[in-house]
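This document opens with one chain alone, in C-alpha cells, the form predicted alone.
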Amino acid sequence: MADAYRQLFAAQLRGQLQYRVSFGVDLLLNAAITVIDVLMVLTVFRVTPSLAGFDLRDTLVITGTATLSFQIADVAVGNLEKLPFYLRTGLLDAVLLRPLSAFGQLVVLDFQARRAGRMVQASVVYGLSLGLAGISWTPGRVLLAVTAPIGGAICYGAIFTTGAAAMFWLIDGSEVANMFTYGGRDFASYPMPIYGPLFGRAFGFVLGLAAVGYFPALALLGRTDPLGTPGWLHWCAPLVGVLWAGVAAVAWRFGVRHYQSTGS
C-alpha cells in the first residue's frame, strides 16, 4: 500500500516539474510570502517597544514557532481545504471507490510541492529568532525547540482536517474553516496577553493555539506567564497536537462514513 502512495506522489511531483521555470518562480514567490508575517511584526514594533511585556526578540520566537508550524501543516495537508471542490465535482466519489485511504489519497493527489518554499523560509526565520533571543540552552530546551514546531504542525494539520470534515455538512463553508486555520495562524503569532479574556481563552485554551507558539516560547525564554499558567504546562505544549490529531481523526472518519455521494 505504501508503494501505491509513493507512486501517486512521484507522479504528482513529475507533473509539477515539467515546467521548471514556472515551478521555480512559484517556489520563490511562496517563500517570499512567509516574510510578510515577519514584516507585520516589525511594523507593530515600530510604534511600541513591547507587547504586553514582550519585546521584539521574544515576540519573534513566538512568531517564528507559529509560522513554521503552520507552513509544515500547510505543505502536508493544506490541500484538504479543496474538499468542497472535490465534493462538487464528484472526485471524492472516485477516490472512495479505490482500495486506499481517502485521506491519504487526497493528501497525495493534489500535493503542491511549490509550498515547500514557505517551509524553508519559515525555518530560516525560526532559526534566526532563536539565535537573536539569547536563550540559555539546555538539553531540554534543545529538545523543545525541535519538537515544538512538529507539535504545532500536528495541531494545525488537525484543524485543517477537522475543517475539511465539516465541509461534508456545510455548503461553501470554506471561509468558516479559514477562520480557524489562517485566523489561528495569526492568533498564535503574538503573545496571548494582548487578546481579550473571552477571545484569548476561546482560541488559546479551547482550540489549544496557545500551545503552538506562546507556551513553547515561554519555556525557551525561561519566562513566567503573565496569565498565571503553570510552568510545566509550557513544556507539555507539543502534546496538544496529539490530542488534536485524535479529535481530527474521529471527525474525518465520521464525515466519510456519513457521506452520501453527490449523486452524479
Given for the second form:
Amino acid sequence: MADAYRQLFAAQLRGQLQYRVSFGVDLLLNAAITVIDVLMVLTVFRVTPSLAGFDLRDTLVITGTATLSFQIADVAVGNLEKLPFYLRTGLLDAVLLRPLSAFGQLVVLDFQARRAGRMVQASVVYGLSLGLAGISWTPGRVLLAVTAPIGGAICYGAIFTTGAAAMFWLIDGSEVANMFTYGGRDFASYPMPIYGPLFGRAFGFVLGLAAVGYFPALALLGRTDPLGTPGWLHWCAPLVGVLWAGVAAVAWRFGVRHYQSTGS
Amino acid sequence: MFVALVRAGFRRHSTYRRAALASAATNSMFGFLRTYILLAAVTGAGGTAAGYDPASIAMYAWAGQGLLGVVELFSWTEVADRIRTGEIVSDLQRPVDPLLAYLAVDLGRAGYALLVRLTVPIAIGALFFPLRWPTSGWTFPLLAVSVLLATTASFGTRYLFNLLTFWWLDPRGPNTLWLFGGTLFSGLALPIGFFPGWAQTALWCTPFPWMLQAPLDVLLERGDPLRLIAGGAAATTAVLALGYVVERVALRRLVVQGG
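To complete the pair, please output the form predicted in complex with the partner chain; the form predicted alone was given just before.
Shown next: the complete complex, the earlier chain at its head.
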C-alpha cells in the first residue's frame, strides 16, 4: 500500500522536474512569497513600537510559528483546495475506484514540489525569530519550540481538510474556505489582544488558532496572557492539533460518504 | 461595439450571484482582520500613523476590501490560458483589437462588482467601526473617475502579465509576480505611507499603487485629487500603450501554439 503512494509521488516529482528552468523560477518565487508575511510585520512596526503591548521581537515569534505551521500544512495537504475541480470534472470517481484511500491519493496526486521552497524559508524565519527573542531556554521550552509548528501545521491541515469536505455540499464555496485557511494564517500571525472580543474569540478560541502562534509564544517568552487565559494552557497548545485532526477525519469521512458522483 | 462588450461583461458576471456574495463575505472577513491590525498600529503609534487616525484607517481597510474586487487585484489568467491552448487565434480574427475587447468586458465586470463587492464590505465596516466619510461633495465624482482609471490600470497590467505567456508558456511565474504587486505594492495589505520614503517613491513609479492606493487617497481626501487623477491617467495610458506594443511584437514574432 505504502509502495503505491511512493510510486505515485515519485511520478509526480519526476513530471514536475522535467521543466527545469520553470521549476527553478517557481521555487524561488514561492520562497519569496513567505517573505511577504514577515515584510508586513516589519512595516507595521516601522510606524508603531508595539501592537497591544507586544514589541517587534515578541510578535515575530508569533508570526514565525504561524508562518511555518501554515507552510508545512500547505505543502502537505494544500492541494485539497482543488477538490471542487475534481468534483466538477468527475475525476473524483476515478480516485474513489482505486483501492487506495481518497484522501491519500488527492494529497499525493497533486503534490506541488515547487511549494517546498516556502517551507525552507519559513523555517529560517522561525529560527531567526526564536534567536532574536532572547528566550531563556529550558528543556521544556525546546520541546515546545519543536512541537508548536507541528501542532499548528496539524491545525491548518485540518482546516484545509474540513474546508475540502464542505465542498461536497458547497460546490462554489472555495472562497468561503479561503476565509478560514488564508484568513486563519493572517489571524494567527498577530498577538490575539489586538482583535475585537467577538472576532478574536471566534477565530482564536472556537477555531483554536490561538494555539498556533499566540499561546506557544507566551510560554516561550514567559509572559502572562493579557486576555487572562491560564499559563498551563499555553504549554498544551500543540495538543489542539490532535483535537482538530479528529474533527477533520470525521468531516472528511462524512463528506466522502455523502458524495454521489456528477454523472458526467 | 465597445458598449455592447461592456454590457456583455456585466451580464456574464451578474449570473454568478452566489459567487459574488461569497467573495463579498470573504472580503469582509479580511476587512475585520486588516482593520484590527491597522487600528492596533495606529493606537500603538499614539493615535495617528502616517497621517491616518482610527476612523480614516478603518475606512482605508474597508474601502480597500470593497475596491479590490472592483479593480480586480486577484490573479487573472484568461488570456494566458487562451494563449497556451491556442484559442487566442480566434480572438485575433474578430474585428475589435483583443486589448480593447478584453478591456470592455473587464469594465463590465467591474460595473457589476460595484453593486455587490464594493457595497457589502463598506456596509459591514460602517456597522462595526466609525469610518471617515468624505467631507466635500466633490470627492464623489473625483472618486468615480479615479476608480475607473484604477480599474483600467489594473486591467492593463494584468493583460501585460498575461501576454508574457507568449514567451514564458507557463503562467505561474508572472502570476506569482502579480501576487506580490497586488497585495504588497498596491496598498492592499498596508497603506503605501507606512513604507520607508525611498520605497514609496519607487512604488509610485510602478502601476500598482495607482490601482488601489490612489482611489483610496481620493476617498480619504489625502493630497491633491487632481494630481492623483492626472497621475492615474498617465499610469493607465502607459500600461495600455505598453500592452498594445507587446501584443504587436508577440503577434509578429511568435507562432501561436496548438491545433
